[in-house]
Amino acid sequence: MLTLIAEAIEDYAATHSSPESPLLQELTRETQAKTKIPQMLVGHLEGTLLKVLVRLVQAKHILEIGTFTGYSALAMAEGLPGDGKLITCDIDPETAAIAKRYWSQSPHGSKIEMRLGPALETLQTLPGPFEMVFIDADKENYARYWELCVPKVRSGGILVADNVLWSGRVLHPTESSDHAIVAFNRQVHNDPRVEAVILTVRDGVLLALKR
């Protein structure tokens, strides 16, 4: 697996970014200790980016596809106003239970609504509009999530997708998930409804502004 960003540089960037809350630090520790794939956690640097984006677009309604242990949802909820709402979708009840336990300890947890079940089905029930969407789930369905989410985002809102460099495998795709990410990046690049940029943050973060 290709390391995209030198660890020392990423540590420097995280150290010189706004600090994460103690609750998010504890959630990181438990995720690392108790889950099989802890690297799925967005972590401090990307979590802070998401929180800043929430505030930049003055979001009040956020949609997240892929909850895992709830770090990204809580980070974004910290950026929401008191009457803001974040809906997050996932299919794993075990990791969702960890997420809910941490949300319940946060003053921002009441802003988060969990939808447990296949996101492609859940999305059909959500009318929007949203000011922000964060996609970080099964890579093979990124293209489908995108097509369902874009119409639900208001003009001037943003869509964010994680893992769009896929540990560098976008350069030499071999597995189905590799090809899915390559196709997704091409799809967004050719989508006239948005202006998009891929940031070399962690495993690649795509940021798209809805026209």
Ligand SMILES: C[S@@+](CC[C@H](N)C(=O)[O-])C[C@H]1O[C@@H](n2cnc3c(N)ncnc32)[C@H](O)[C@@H]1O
Given for the second form:
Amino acid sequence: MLTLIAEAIEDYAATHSSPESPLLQELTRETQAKTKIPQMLVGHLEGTLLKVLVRLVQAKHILEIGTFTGYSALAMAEGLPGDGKLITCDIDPETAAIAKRYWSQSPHGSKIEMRLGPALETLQTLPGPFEMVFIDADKENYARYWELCVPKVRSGGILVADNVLWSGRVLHPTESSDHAIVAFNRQVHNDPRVEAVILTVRDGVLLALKR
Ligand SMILES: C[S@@+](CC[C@H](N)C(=O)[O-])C[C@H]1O[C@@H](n2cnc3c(N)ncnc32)[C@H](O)[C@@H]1O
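Would you mind giving the form predicted together with the ligand, to go alongside the form predicted alone above?
After this comes the whole thing, all chains and molecules, with the earlier chain placed first.
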């Protein structure tokens, strides 16, 4: 992932944001040591943004698409109240095992439920409603995830999608994932059910408020 924001500015923003928990720091280190694409993890700055958003919308029911090693799920769970619940979907049992090991060490881990399998199938089994959805999986399916998720979000709830600037490739799309993100951004832009803004945080974070 090409960084869109100067590294020194990203570091400054992160160090002047609320600190991440020691467990999230440890999870980041293990993800860097043991996985092939550790930069998939949202990291301190975006993780803290997600946690603040959970608190802002007073979410109690969250749906996440794309668990990986469980960083964003745990960051959001830390923002949930004691009786809150987060369902997260992924297809990779190996990274899910790392995620579960870390969640089990956290007092917030019991709020998280993992669903292993293709998210498009899992989504059919989840009626909602949710106050927050975080989309961060295979880019080719973003448009489908959006259509399945919008009806499941309460009015006043939010949908968040990661990587919507796709390292800047949205300006000159060539690969299929580039075109998928470009089409997704257009689809959200034209969707009257939401009010949306693209934040230039990290790789681009779409934030949409359900009307
Ligand atoms: C960018 S990572 C998620 C990072 C995570 N949100 C975090 O910040 O820690 C994307 C994840 O989507 C998962 N994924 C890819 N295709 C999927 C699918 N069809 N259904 C569910 N998960 C999928 C991958 O296995 C990968 O773990």
